[in-house]
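The chain that follows stands alone, in the form predicted alone, written as structure tokens.
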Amino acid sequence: MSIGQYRAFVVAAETGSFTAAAIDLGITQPSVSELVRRLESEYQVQLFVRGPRRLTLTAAGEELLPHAQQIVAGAEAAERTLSDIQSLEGGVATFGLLRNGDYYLLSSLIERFHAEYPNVRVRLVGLNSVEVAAAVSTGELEAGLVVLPIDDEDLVVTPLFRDEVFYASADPARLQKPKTIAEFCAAPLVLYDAHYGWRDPTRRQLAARAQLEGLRVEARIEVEHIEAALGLVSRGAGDTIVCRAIAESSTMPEGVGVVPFEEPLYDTIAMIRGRSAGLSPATRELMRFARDMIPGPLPQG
């Protein structure tokens, strides 16, 4: 059995006639007529009184009937969701961003991807590169901008920008010159994303290269935010990093100021998707909307 026998079945049901069904569905009455014998074939029984004038439903057809209008509206139904989404009137987009996402002009991104395409749901996830790059491998989200170093098996990456980190202070003592990573790792921390801790990208390139002069990096403090992490800087708890665009934003708060590192330090942010799933139409534009919305390769020093 087949959709096309159901749907032939139904519509000479509801028409009264294979050469009115056959108009309906668009094929020729000896086809509409062999899709409903094959039909009556296959279980052995009758499901028509062929009148001279007019199609009569048997007993069998009158039960199979109800059954047969459901099977065929549910794969009109999911004809219809597949064809939307094919043509971003409908479906969903997964998309991970990346833990500074909004100091990249990427918050409004949901409003201007919605505003092009009001019937595409959106499921945008704020999280820190490890998370993002685990849920594009698992499948829980289709693609994402992440912070290089992640764990990239079984990713396609495609990296897009440098952003350069600096040491930030409102110590002014201490931003006299560029930051050696020995004076970075004796200096009084104030660290964000307690919970990823070392296993964020940016983290993991400070420790790399502590670890190659001998030295340990260790943070006085602890937490998840980085505004919460500036507040404390700028009331002299300690001193903590930041890209670019966050030295650059309104976030910073007064009297904190920035001095690059001596080997200078860079996020390099990228594009993340599956390698071996396959994009929804509605993730791929998504993704471009995202890519457009980057400011464009930051200055690299």
The other form holds:
There are 2 protein chains.
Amino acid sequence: MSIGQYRAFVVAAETGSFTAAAIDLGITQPSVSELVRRLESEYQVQLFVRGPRRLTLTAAGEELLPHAQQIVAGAEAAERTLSDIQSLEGGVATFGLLRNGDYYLLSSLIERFHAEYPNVRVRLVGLNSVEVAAAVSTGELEAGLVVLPIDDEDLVVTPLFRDEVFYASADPARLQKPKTIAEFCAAPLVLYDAHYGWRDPTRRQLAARAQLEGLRVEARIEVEHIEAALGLVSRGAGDTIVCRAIAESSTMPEGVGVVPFEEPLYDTIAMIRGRSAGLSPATRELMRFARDMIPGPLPQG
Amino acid sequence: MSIGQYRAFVVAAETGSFTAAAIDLGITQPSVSELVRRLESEYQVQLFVRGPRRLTLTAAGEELLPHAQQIVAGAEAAERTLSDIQSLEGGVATFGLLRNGDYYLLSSLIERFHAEYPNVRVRLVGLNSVEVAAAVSTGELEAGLVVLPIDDEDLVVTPLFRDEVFYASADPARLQKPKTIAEFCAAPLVLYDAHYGWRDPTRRQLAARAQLEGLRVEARIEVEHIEAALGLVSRGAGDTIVCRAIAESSTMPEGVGVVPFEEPLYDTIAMIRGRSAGLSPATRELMRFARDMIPGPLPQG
DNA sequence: ACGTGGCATAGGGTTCTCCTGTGTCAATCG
DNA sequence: CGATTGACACAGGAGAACCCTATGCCACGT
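Swap state to the form predicted in complex with the DNA from the form predicted alone:
Once more the chain from above appears, this time first in line as the rest of the complex follows.
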């Protein structure tokens, strides 16, 4: 019941000769002979009739052939998949991506990578930074891009650049001058990433600042998606925070303006990977691309 | 690259634990551990993350899983097929059948066999006796029913019963009294089984008789199917030969009558099987059914 | 602090795989 | 008609794979 046995059987059936099959498989004729014989004796079934001049499948062999072919095809596909992962000639590079990754340069990164290695598919798993970090930490993902800070000890963290975070409102009166943390805590807030709550890195920075002054940040409304939050803000339901990349994108509704914090607040985007696990070539290469695309060392955004 | 490795991988991925997989597979945990490790080292790819408390698939493992499942499914199907052939609990009994087998008791034979062994499918390959004999001789088929005589030395031949062969015509004037071979040779004949020609057993008997008297049998028209021949006969294109089973069946056109030969001619139906090859239980059982259904030893009808 | 669950490692026995070399048999060719 | 060729079986031996038992390690829960 080994794959070699089924492969020998299939090739022998297709070529009509043990000798030809042996050449095809790169082994010797006695080996093919024995593989098939073992398959036959294992189940007490004759699969071939050994004519003196040619080989014929029995009815039992005819029944077995399609299943054997399925096994062999599966084995070839599996083998190809495993080799491709090592070869940059196929397969998939899987990469975790912070949820707002779309707003940065990532689409062009993928474009360039795909131009360089057209046979490698790219799978970007877009989650919150918290979840990306957890997935990389457990090994489900090899690497990813996240917003700092993150807690995990077992990750290699490479900061890439930072993006300033602004206070956003539809009321111009509240955008007159840079926001203090006290003003922020008093504001009617519409926050997003409800599922992750205060584990979200940007929120954690704000919570830490508030704590230093004995304050607490509390959201009036929490929604899941930033687009929903901005919609509410534009209709005057409250204020929120956005990073520059989003503020300058087309997602930003008309009539919503931004103002910086008094003490400037930054999202730091970093690449993370597991500390111990080896990286596949495709992932390694994708990480190199990501590093190379960053304009400089931690520019201000 | 063995099936055991893929099976261990699949079960471990599904159960989330090497230990559980080992119990599932009926082997020990170190064995599972080694099988997976070998699979990983074979291709230098990590498939699982061994968490202290839990096993997690890597991205590479996720890619491999469907292919591995295909291999395992194919192996299970193959194994079941091979066991079924030995067990009378499934699988297929393949049987060669003379072309006119339908006109005998065969349909009821199949019915009874199927009632006894509902899980065994029956595949009747209906060919001319010549071809059935050749297929059984080479081993492509395990057994079959044919009309004698056949040449092959390597066959075990068990005569079952015989069926008289008549001369058939649409012209009552030619059916007055039993036909002599000389009259037969002179008649305008419409014969069937064109493809096999004079290798057909019934034809061979007639040719042998003619040869004894220095005559030759020649067909005016040859067609492939007996139904076509009878159609021509009913329209007066010539005469032909039919066995009793056909003469009494609904296939026989109105207006076509039969008369025996002066020296009675019989088709002897026999069961044949290969001399050396072992028979599968299903085929052996089907042969027993066939023997049991014969009323007596070589009855005349 | 101790027991438990789960994976890794070590060492050994049995079987499988693959090789080389040789025998047999039938079909083909000079 | 004898020699050659082609294809499969058989024998014996080296190496690897598979599976086992026994044991160690580590994190978790009581």
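Just so it is clear, the structure is predicted and the values come from calculations on it, not from any experiment. Numbering follows the first chain given and starts at 1. For the two forms, the rigid core is made up of the largest set of C-alpha atoms that agree within 1.5 Å on superposition.
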Check your understanding: Has the Cα of Glu218 moved 2 Å or more between these two forms, judged after a core fit?
Key -> no
Quiz prompt | Cα displacement of Phe166 between these two forms reaching 2 Å, rigid core superposed | solution = no
